[in-house]
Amino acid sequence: MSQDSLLDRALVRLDEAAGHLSIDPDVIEKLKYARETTKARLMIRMDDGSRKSFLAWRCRYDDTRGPTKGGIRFHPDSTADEVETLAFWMTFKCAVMSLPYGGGKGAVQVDPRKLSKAELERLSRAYIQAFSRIIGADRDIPAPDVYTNSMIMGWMADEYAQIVGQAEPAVITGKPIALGGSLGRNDATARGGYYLVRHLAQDLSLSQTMRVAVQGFGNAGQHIASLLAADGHKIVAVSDSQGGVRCDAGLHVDMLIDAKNAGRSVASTAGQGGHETLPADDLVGVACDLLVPSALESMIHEGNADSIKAKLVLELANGPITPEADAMLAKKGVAVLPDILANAGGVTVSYFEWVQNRQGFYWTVEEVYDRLRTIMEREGRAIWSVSRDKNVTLRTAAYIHALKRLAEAIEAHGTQSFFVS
């Protein structure tokens, strides 16, 4: 794998794109660059009486379309580096979707799972506290992403409504029901994908009962599998962190999901209803039709990409394929609906719940669902046009088609908002 960073191999995709485009050049010289990204150290009271610090950043990368908009990640591997391309991510995510966003991420190194419910409250709280100036529903919304999920999002909104004297319901999204949030958030991000996968099936002669293999078992991971299961599709293999399992005949979704609900690997689930143990390294070549990869960056590279059989790879995740793994699929002819379209149901309903916040309307799930499904096929169908009318990958396509939105936008705004003469 090359040695240049997360950024600098997520910038290869910027460059391909302009190559399409008759773009400025300051354009692609403005998003090659976070606007800014703060970094702050994090002293929270431990159950024991001891203090603990933690690294933690929020990078507001690109603000031209709007208010940023990112995830707040809790991982102990997490770098500045990860947040800015994350940031970068989300930025054309924004702008493939045609929200009125730029793209944010934030993150604190930390393993959660090693700390209490109390510690993990007093954290979610000391990070808002650092970064409360930053954002705000106007200039940079936060959102749950790896290891965060609502509760921290209501106790972050909590900590912000008490800095500011005030109830600002539409400055996080994510949050729980009762405080503000949307119908259909906790499963957007795969219904998004199901819905894309759908609308092109035909284009893409996918078969109507697929083997599907999933990389990554939490959140997306489960809901992809139990939207496609319950069209009939059989899910062949899955993997967590800690192993794998396959069962050629199909698992049963429902146990692995009852086996992480109580804390457990899908590992665990090995030896019943017909599961195999699965080494979790060797999923991405289980003999399938569809790979969907929902856990975390670079899972698939030159190391392993020769070895996918599947026809066609959703990303649920973010940036899970490398540019060098990319090419090695395109020359296969593993088709790849891209993350920032493939996942960005996620940001599309944190969207509509920003907008119920502000309106103070509220909307049904089936609305919820309706709205993220039209604009998931416009989008969708967008991009599947620009690729066969370039002769271009997905990823490019989608690349161009949201280069195309963010130069507009910037050149309207004029050279001299972002170039000090």
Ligand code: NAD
Given for the second form:
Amino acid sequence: MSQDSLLDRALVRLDEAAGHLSIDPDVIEKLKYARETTKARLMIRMDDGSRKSFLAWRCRYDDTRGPTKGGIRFHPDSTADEVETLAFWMTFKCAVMSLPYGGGKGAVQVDPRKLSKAELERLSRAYIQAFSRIIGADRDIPAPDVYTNSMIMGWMADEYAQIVGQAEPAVITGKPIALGGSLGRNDATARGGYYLVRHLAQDLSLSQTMRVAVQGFGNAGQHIASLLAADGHKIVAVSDSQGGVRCDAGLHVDMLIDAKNAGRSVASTAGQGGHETLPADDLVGVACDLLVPSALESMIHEGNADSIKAKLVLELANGPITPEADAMLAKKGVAVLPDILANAGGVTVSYFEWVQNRQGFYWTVEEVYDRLRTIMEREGRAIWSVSRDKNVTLRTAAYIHALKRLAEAIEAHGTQSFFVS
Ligand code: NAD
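Alternate state requested, the form predicted together with the ligand (shown: the form predicted on its own):
First the chain shown before, then all remaining chains and molecules of the complex.
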């Protein structure tokens, strides 16, 4: 592992939190390394008859608190280091929310936009063939992540059912409703962040009509823009991997979503309805009250953190702020609602889906929203209190909150759990 690996940088947060608690050093040692990371080369037949192979991983970082849980990412830049780091964050996220899960993650190094639908299906099924012995409803439960969606989860659940010879809907979450998916899963990540912001609005001195900038306009970005716009906030800038648009009077969110649904970039709406072109790299520096990173990790760094004008950052993306940029923001007085709390709505409704699959009894969307809101507010409030009591950032408070739960579980397991591999 190189000095600068993403995981090394993520582990800084663990050490920071540990400094505020008196914790057995064995607990920290256990949480510094992934329990198991499996690599495979997926070979699929392309539509033209040729064969092509893709690197893939599945990491089970820590399963002390329950089966490992985490999404599968399809991205050309995915690496084993990234997968392990995302699985580390999942470990803490599940502990923050008190879900009975450990942390996991998976990825395929591929640009899915270059595959046909049939090739994408073969690749998704190949992933499950390669990792069917690792995943399981009581062992490791995948879900969607960047560039994967409910359609892909449906193919994966079907492939798993074929391998084990029976339907096992609880093995994967984020499935289509027709295959046992939960109502409310689709916008759960954004909705969780939205409930959190609404709950802490007074404490954070937020105005009734905030100007909001959203970086990344996929599942998380589109839904947060819709939810906040419906509440009367103005979405003043958005971006995706191809470019961005801005409008101080407020962008037309429906127009942006229509463009994405038609396979175009948000940038293609420039020139309509007052939308103006914005280079994607300029998004973080736009004048706004709330900045919502909803794209990829490390997009707010030493080079652009100083340009941020927002007073609050809601991290819907995982790890969007580097540790250096985080320190700069804290110094500037910018509050950050950290990823392991802010985007935990997704895994929370995934947990609801798993529970519904196991009990074979399905909830209304109102029940899903209500339970999600209760948990977001409960854990958000607890982290807010830790932050005030210990005079630490909300991120450090979230790690302290999660680490306490992890330490308790690791200690309860006894020493044996340190030696299984
Ligand atoms: P997605 O694939 O639906 O969307 C990703 C978006 O990011 C796309 O619009 C893409 O164009 C954009 N993007 C990529 N590179 C960019 C760049 N350089 N500048 C601006 N935009 C760029 O993915 P998603 O599910 O919305 O996930 C986004 C983030 O949220 C990820 O960090 C993911 O791990 C995190 N997250 C997602 C969920 C979930 O349930 N979907 C849950 C928790 C966390």
